Each structure stands twice: as C-alpha cells, then as structure tokens.
Amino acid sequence: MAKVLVIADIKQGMLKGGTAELLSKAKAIGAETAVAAIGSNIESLTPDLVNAGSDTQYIADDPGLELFSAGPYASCVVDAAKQFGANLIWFAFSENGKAVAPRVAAQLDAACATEITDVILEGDQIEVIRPAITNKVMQRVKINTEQLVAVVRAGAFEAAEGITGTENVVKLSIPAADLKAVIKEILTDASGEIDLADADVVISVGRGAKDQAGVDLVKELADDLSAGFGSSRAMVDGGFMAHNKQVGQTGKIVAPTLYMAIGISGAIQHLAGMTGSKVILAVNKDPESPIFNVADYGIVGDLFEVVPILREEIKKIRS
C-alpha cells in the first residue's frame, strides 16, 4: 500500500484547504495517510489534521519553529518521512513548499517533481502528471526512485466530503538552528488586503482598465465581493498595481472557486496562473479574446459599463 505524507499548509496559526486537498486525493487513491505539521503552538490543530483525513499526525512545535526555515523545516519533514515509510511526500503549493521540497528530496535521495496536477499508481510504480510549456502540454512523468517528493499545482485535486481520519499523534524531536542562514524577520504585506492564495473569490484587473480610475472602478467590485484583488502583468509593468498582486506564469497562481477576469485579453502566461479556477468570469470589449475560451461566462462588453452594472446587481442581490 502506497503511504502519503502531507506536509501541512499552516499560515498565522490556520490550516489552509490545501492540506485537505492533498489528504482527500491520497485517500482516494487508496494510501495510508500522514500529515506533518510544523510551527509554534500549533498542536491545538491537532483536532483539524484529523478532520482533514490524516491518520497519523507528525507535529514539530516549538518556538524556534515560529519563523519559516528551509533547513530546520526540512529535517522535520525528512525525520517524519522515515517514520511513516512515505514512498509519496506531498506539499500544497505555496512559497514555503517549493522552498523545502527540493531540500527533502536531496536528502531522501528522492525524485521531486513540481506543480503536479494528478498522481498514477501502477503497482510499485508511481507517475505524476503536470503541465509544461507553460500550460500547453501536459506532462506524464515516469519516476524512476521509490520515494517522490512533490509540490502539488493549487487546485489541482479537491477536498472530498465526509472525509475523516485518526488521532495518532507522534511528537518530532526539534532540530537544531540553521546557523548557515537566521532568519531574523519576515516582512508581510501590511496593506490588509485578501491574500489571492486565500480567496475564495478572485478578481483580476487588466489593460481594459487603461488608468489609475478604471483599476479604482474594479476595486470597488472585489471590495463588494470581499474578493482578493489581482492583475495581469500588463498593469503590474505599467505601474498600477504591486508585483505580490500578478496572476500568471512569472506571479501567482490561484484556484478560487470563482475567478472574474475583468479588461484582461487572456494571454497564456495569464492564463497559466488561474485556469485552476472552479468557475471563470471574463469581460472584455474584444469578442476575439483568447480568455473567452476558457471562460465559463463571457460578458463581451466596455468593463466602464458591465463593472457599474455588476456592482448594482449584487446589491440587488444582497438587499
């Protein structure tokens, strides 16, 4: 039986649908499953690691783990893998988890694969899948080691219902600091906006929206929906939006359950940060536009128009 280990996706003492993702697709595929979780004061979580679908939970918790460390954070991983016999070691995607794979792999003499979108088990032979050519070939990789780490694409499985698991806690030794590399400080982004990774809902601003008025206009709509608010590198290169806000190929990557793609053409390096979406909303004045071809609901229309439009909608809605 293959033997899954989920690294726990935990930010500001919250565990993140992710792990539950991750934990449904290795139930579902029929694989003892483990979950690691690492931080500060993070055993109250305990509750939610079983409820995600884990049967074993691994926890390092301590202070010195408050602060992200690629090398201490590894160890843990490493030492919970060896514990578990993992043959498949999964992270959610994220910063922190293509920081650390790479690391656990190396130290597992593992193979380790990157943003993986599906996992196939033949017997003892494991092969992921995953895009490539940024999103026009999909890959089916072959991988030629017993243990595979892997960073998983975001939305690419989804949380199954009425999954559960054990409580079977096994406590990791603390290892020691990294003294190569202290980290001292991590910086976040203050301005209290949704962080696009969390969004439930996601819209994006693009060249449609010309200037500083039309990006203020559809701000408005993602403060309406509490929706994180994100861009295409067009508005990010012209100055009207931070770099941290970019969806694509060279920023982030988000599967929100809803994605609205507002004055934004749909070039492919776009679309390689969002078509995870479960549900796409496109609108563009060009009926040509490449983002209506993956769109689920198209509105061909001036955004200066359709966005006033929306907003008075939802407030019907809502009243």
Second form
Amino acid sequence: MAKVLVIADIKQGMLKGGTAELLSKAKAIGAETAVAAIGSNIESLTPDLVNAGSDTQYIADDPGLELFSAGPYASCVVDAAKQFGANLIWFAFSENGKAVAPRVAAQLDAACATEITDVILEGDQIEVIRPAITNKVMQRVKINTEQLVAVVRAGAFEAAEGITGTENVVKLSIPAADLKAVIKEILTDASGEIDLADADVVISVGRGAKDQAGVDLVKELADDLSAGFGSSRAMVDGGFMAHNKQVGQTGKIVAPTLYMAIGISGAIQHLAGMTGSKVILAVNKDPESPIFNVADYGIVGDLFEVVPILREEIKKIRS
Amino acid sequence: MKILTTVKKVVDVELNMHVKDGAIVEDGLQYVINAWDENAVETSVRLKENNGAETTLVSIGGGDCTDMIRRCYAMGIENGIHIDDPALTKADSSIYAKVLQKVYEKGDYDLIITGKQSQDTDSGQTGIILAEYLGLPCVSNVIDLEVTDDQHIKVSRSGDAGTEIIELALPAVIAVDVSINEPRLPQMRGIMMAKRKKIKTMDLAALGTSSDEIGAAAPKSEIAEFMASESRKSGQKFEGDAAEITAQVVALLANEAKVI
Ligand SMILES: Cc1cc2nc3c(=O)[nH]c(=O)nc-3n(C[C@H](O)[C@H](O)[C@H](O)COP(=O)(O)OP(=O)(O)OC[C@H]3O[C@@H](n4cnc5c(N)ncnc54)[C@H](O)[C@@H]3O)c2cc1C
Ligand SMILES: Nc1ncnc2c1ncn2[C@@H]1O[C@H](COP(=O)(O)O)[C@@H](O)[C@H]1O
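Would you generate the structure of this protein in the form predicted together with its partner chain, following the form predicted alone above?
Let us now look at the entire complex, which starts with that chain.
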C-alpha cells in the first residue's frame, strides 16, 4: 500500500487549505496518510491536522523553527519520511515547499518532481503529470525510484468532504540551526492581509494601472470583495507591489473561484499562474489583448472608468 | 572571489509549440539562453565589476552552444565550459547536478549562481540538489544580493511570509529569480572581443567521470511523453458603453457564473 507523507503548509500559525487537498488525494488513491508539521507553537494545530485527513502526525515544534529555514526543515521531513516509510512525499505549492523538496529528494536519493497535477500508481510504478515549458505542454513523467518527492501545483487536488483522520502524534527531534545560512530578518506582509493562496477571489493589477493611484483604485475593489490582491510582474518591477504578490510562473500560482485581471496583457508567464481559476474576468482597453483568450468575461474599456463602476454594480447586486 | 554561473540552452517559450505522437514537433522551434540564467550571468558580471571576481560559466548539453556562450562573454563573463555527451540526452535535474558537482570540484569556486528554473523543464531543482551534493548552504528565489565580506554574502529571498534577508557563508549556492536585475544588452566591443575567446568543450570522460557515476545510465525520472496542454476557451467579450457593459458583466458574474 502506498504511504503518503504530506508536509503541512503552515503560515502565520494557521494550517493552509492545501494540506487537506493533498491528504484527500492520498486517501482517494487508497494510501496510508501521515503529515509532518514543522514550526513553533504549532501543538494546537494537531486537531486541524487530524481533521485534514492524516492518520499519523509527525510534529517538530520548537522556537528555533519559527522562521523558515530550508536546511532544518528538510532534516525534519527526511526524519519523518524515514520513520513513516513514506514512498510519496508531497508538498503543497509554496515557495518553502519548492525550496525544501529538492533537498529532501537529494538526501533520500529519490526522484523529485515539481508542479505536479496528478499522480498515477500502477503496482509499484509511479508516474506524474505536470505542465512544462511555461504551460505550453504537459508531460507524463516516469519515476524510476521507489520514493518520489513532489510539489503539487496549486488547485490540482480538491479537498474531499467528510474526510478525517486519527490522532497519533509522533514528536520529531529538533535539528540544529543552519549556521551557514542565517536568517537576519523577515520583512513580513502586513498582518491581516489576505493570502493569495487561500483567497476565494483574487484581483490582480497590471501595468495598465500606470502608477500608485491606479494601484490604489484597484486595491479598493479588492478590499470591497475581501479578495487577495496580486499583480503582474510589471507592477512588481515598477516597485508598486511586493514581490510575493506576483502572480505567474515565477510568482504565485493561484486557482481561486474568481480571478480578475485588471490592466494585464496576458503574457504566457502570467497566464501560467492563473488559468486554473474557475472564472476569469479581464478588464483591458485593448480588444486584441491576449488576456481575452482565457477570460470567461471580458470588459473592453479603460480601467480608470470601469473599476469604479464595477465597485458600484457589485455593491448594488450584493445588497 | 571565484564565481561559477550555470547557463542552459532552452527552447524559446514564446514560439508556438505542437505535440505529435508524444513528442514536441521540432519544426520551427528556436533555442535561446534560459531567461533566469541571463539574470545569473548579469549577477556574476556585476559582482566582478563591483567587488572583483573571476567569472566562469558552465553549460551542459544543448548541442552547439557557441552563440549562447559568446553572448555571455560579450556581457562580461571571462571563461566558458561546455559539457556535451551523448549520455546526457535524457538527463534530469539530479544528473545535471552531479555533472555540476564534478565541475565545481575541479574549480575551487566561492559562489555558484544558478537560475531559479529552466524554461524547458520548469523544474527549479538543479541548484538546490547541487548544494546538497556539495554540502554547501543554498538559498533559492534570490531577488537581491550584497557582498558583506570575503567570506559572506547577504541575499534577499522572496518567501511565503515576505522577503527574507539571509546571510550566507561562502562557498555557497544561490538560485536567482528574474527580478534580481535587468540583464544588459551586449555592446559591440564586447561582441567583437567575445569572438576571439575560447570555449572549453568537454565530454564526461574529459571531466573525469562517466555516465554510471553521474547516474545517467539510470535516471531517477524520465519523460514518458509530452501531451498538448488543455487550453482555456475564450468566453464573452463586451465592448461599448462602460457603464452598460460593466453592469451586464456583474449581472452575469452573479447569476450565470454565481461567483459574487
Ligand atoms: C522568465 C520570465 C518569468 C516571468 N514571470 C512572470 C510572472 O510570474 N508573472 C507575470 O505577471 N509576468 C511574468 N513575466 C513577465 C511577462 O512576460 C510580462 O512582461 C508581464 O506579465 C507584463 O505585465 P502586464 O500585463 O502588467 O504589462 P503589459 O504587458 O505592459 O500590459 C499592460 C496591459 O494594460 C492594458 N492597458 C493599458 N492602459 C489601460 C487602461 N487605462 N485600462 C485598461 N487596460 C489598460 C494594455 O492594453 C496592456 O494589455 C515573466 C517573464 C519572464 C521572461
Ligand atoms: N543542462 C544545464 N546546464 C547548465 N545549467 C543548468 C542545466 N540544467 C539546469 N541548470 C541550471 O539550474 C537551474 C535550474 O534548473 P532546473 O532544475 O532544470 O529548473 C537553471 O536555471 C540553470 O542555471
């Protein structure tokens, strides 16, 4: 029987939805499930880890693990994988997952696959499906090792209703800090900010917004909808948006219920981060803009005119 | 400081791609330097200019890499190594990392700069795995870099919680994101000088290794087939009076798509 170890995705002390999605998939393929949770002050997350669908919880809880550091985190995962005898080790899509997965694979001498959208098991043979070449093609990849370490693409698996696990907590020993890569400081996101990865609605602003006033205008729409507020690379490079708000191939991959692209042209690298969304709305003044090729609803118009009307109309329809 | 920069030749992602019988149709494809690696080259050259460094690049596979390597010379890289061997046609990231380990061990480098990911694989693993093989510290998704002293650099990593400032003890490996800099365009003088520069081409034997040793004989993963990607269909596009069409679309979002 397959044994899946899912690495809990924890941010600001909360368990993110991706963890339950991966555990649901593991149960759906009939695997035995475990979760590895790494951080500081995370004891209280145990019920959430169980409810997400894990049957064993490997927990590394220590003040020294409060700030993410790829080396010690990888040691914890390797330890849990060995204790559990995992043959599949899955990370939910995150920058941290992308940094740790290859280390774990190297230490276990296992294969590593990133951005997978599916796993196929036939007997002992593991295969994965993943996009490549900026989503222009898909690949079916044959895994030749007994173990596979994988990062799952955002939105690939769905959390099943009514799944739960059993509590069986195993404490992991705490690895030494990485003295060769010392975190000096984290310029954290403003507290209370909505995480792009969790948001049901994501609104992204592009170069069409021109300057700070344009960005603020679109931000108001995002605030109205309690939406995650993201951006294209152009606005990150322009210094208007933080780097970790970038949606796309080299930023966040999002799959919300509703994605709004405001003043974004739809370069393939941007599309690679958002075409998994359920519904896409685009506002762009150029009717030939490639963003309209992927949008369910396209408004051809000047965003400075359209966004205030959007806000009004949404308020009206909601009341 | 001695810097090793890794550079891969990849398919140009901006061109159309077609899949037939499980493979990508070669017709009409072009090959270019991997975008992230251009940022890695720029990072090295700036370190050379601002702090003094010896810069070497290495590229593995990819057939004829002369033009790509000359372009990097014209940007300011001093030495180029091209490793090409028929055993590498099916290589995955861990095999490339093994080859890079061999290159590193021959060169006594202080810093290895890789790109965040290859545009042909989108895998994002090679630099990180290489660091594990070498037992060196590593930071990926680097968006800024500063030299602190002879033995340390300070990098910014774009992480999940925000931007992390990390001090790395050298030797170290970093994988850079496209946001770290704007790669320069090679200038005429550089292009002329680059033409006279040599490229050191080696196969695995010349590198002092073999297909078995680097794991090429038994890759951990291999691409079984390529498939066309599911493309989204375009939906309804509205043109005309802004107030009218926006109200129309909001009504559709509420009543048809049921998302607001
Ligand atoms: C290796 C690599 C990785 C990359 N990764 C990413 C990534 O992760 N994410 C990403 O987004 N990009 C990424 N890019 C960059 C990408 O190629 C594009 O350059 C970028 O997405 C463009 O951003 P934009 O659409 O905001 O700007 P532009 O392409 O300049 O588009 C602006 C749009 O706004 C419209 N517009 C202008 N004024 C108005 C107005 N008043 N009202 C309405 N519409 C208006 C224009 O018609 C145009 O369509 C990457 C590039 C490379 C090479
Ligand atoms: N064949 C190669 N030759 C040189 N560098 C490579 C090669 N493959 C990967 N790299 C480097 O490793 C980075 C990450 O690659 P990948 O793991 O394929 O996404 C790239 O940006 C390159 O800098």
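Fair warning: this is a prediction, and the values are worked out from it, not measured in the lab. Numbering follows the first chain given and starts at 1. Here the rigid core means the biggest group of C-alpha atoms that line up within 1.5 Å when the two forms are laid on top of each other.
- In a rigid-core overlay of the protein, V50 has its C-alpha displaced by under 2 Å between the two forms.
- The rigid-core alignment places the CA of D237 2 Å or more apart between the two forms.
- Core-superposed comparison between the two forms: CA of A267 displaced by 2 Å or more.
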